[in-house]
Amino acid sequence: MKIGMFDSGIGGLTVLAKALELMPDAEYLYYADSDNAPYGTKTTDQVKEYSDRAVSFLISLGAEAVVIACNTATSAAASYLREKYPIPIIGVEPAVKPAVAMCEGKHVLVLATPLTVREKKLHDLIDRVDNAGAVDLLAMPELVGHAEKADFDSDELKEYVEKTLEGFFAENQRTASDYSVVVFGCTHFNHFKTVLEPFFEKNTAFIDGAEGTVKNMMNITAGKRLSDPADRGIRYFESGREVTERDKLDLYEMLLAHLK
């Protein structure tokens, strides 16, 4: 089984890490669209174009299913891609439903990119599962840039997180203690759990949609042949160019290890 995954950059490694844990007997093609990152500040039409290019490329390499390992691209392009291509296209969505189920009368904070926050897809999801008005949305666009630089703990990053959260709390008359669940609505954001945790209560849960996405992929691809052992592993591509440099491959492996 050859599975393609794409994201605007390293964010989709969140989903890849979970796939390697739950589906180790597959061959993975990981496409980071680094030439066009970040997606979250682009228009819907631009993200559709980039996503179409990524899926076409992955299929040309033999991908039998493609995971949109990017919340923004899922919101903007999933329906379009499923209509265009005959293979399974699996998207990733913010884990809003489980978050609402576990929030215990408090609030849920969904952190995402500006485009995901604007898109109707996320608002429709919230309307379906949140009858009590528990879910708040906060765009944090600069986190993607920090992730792409592998900056997970700099003073600049911490200042951005503090300023953004404090501004949001003040504007919406909330405090950190109002939230029992924080949802990573962008796959890049998982890398910042340790930076975000000090700004919330100790028992606050942080969740994402990676496991649900991989389990959905497992259901859709059930019964497909497994990859030959010699082929299992990962090939990385950046906007269509295969990554062969040892330092870049080491960076991807380091980032995967960071998610365990």
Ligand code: DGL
Given for the second form:
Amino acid sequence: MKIGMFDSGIGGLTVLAKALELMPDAEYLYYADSDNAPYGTKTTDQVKEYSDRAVSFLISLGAEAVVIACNTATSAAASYLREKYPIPIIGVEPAVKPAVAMCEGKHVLVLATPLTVREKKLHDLIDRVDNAGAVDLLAMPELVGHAEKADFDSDELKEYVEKTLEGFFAENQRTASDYSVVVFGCTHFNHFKTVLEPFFEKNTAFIDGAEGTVKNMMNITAGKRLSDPADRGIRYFESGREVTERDKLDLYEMLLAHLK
Ligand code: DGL
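Can I get the form predicted in complex with D-glutamic acid as well, since the one above is the form predicted alone?
Time for the whole complex; same chain goes first.
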């Protein structure tokens, strides 16, 4: 079985790592739209267009299902893509429901891109599951650029995180101790768990939507034939060009291994 997955860049590797763990018997085509990253600061129509191109490319390579391994593209384009294409299209959503269920009277901080924070999809989800007003939203767009540069611990990155969180807490009269759960509402943000953790209390939970998405993918594709062992594995593409350079492939493999 061929499964296509796409994101604006390396964020979707979070979902791919989970898919490889739970469903290793498939052939994965991973599409990083590096020509158009970041998505989170673009318009909804632009992200629809990029997502359309990614899905049509993955289908041309034989993908039998496509996972949108990007919260931003899911908010902007999932319904449109599902109407347009006949194959299953599975999206990733911020894990707001489990976060609210486990927050024990404290607050939940959802970190996402500006587009996800502004789209109706997330606000509808919060309206459905958060009766107590527990959820706060914070856009951290610059994290995506740091991830795409493979910068996971520079001083500049840490200063951005500190400045953004402190500004948000001051503006909303909150402190880090108000939060028991932080939701990675952008797949790129999992790469920054070790940078974010020191800003919160020790027992704060950090969760994402990867596992739910992969389980959904497994239910939807259940019954399809698995791939022959020789075909299993991952092929990487950057905006439609197959990645063959050893150093790039090593970076993808290293990031995947780090996410396991
Ligand atoms: N990784 C994406 C997400 O989950 C998008 C990041 C971006 O390109 O801005 O939202």
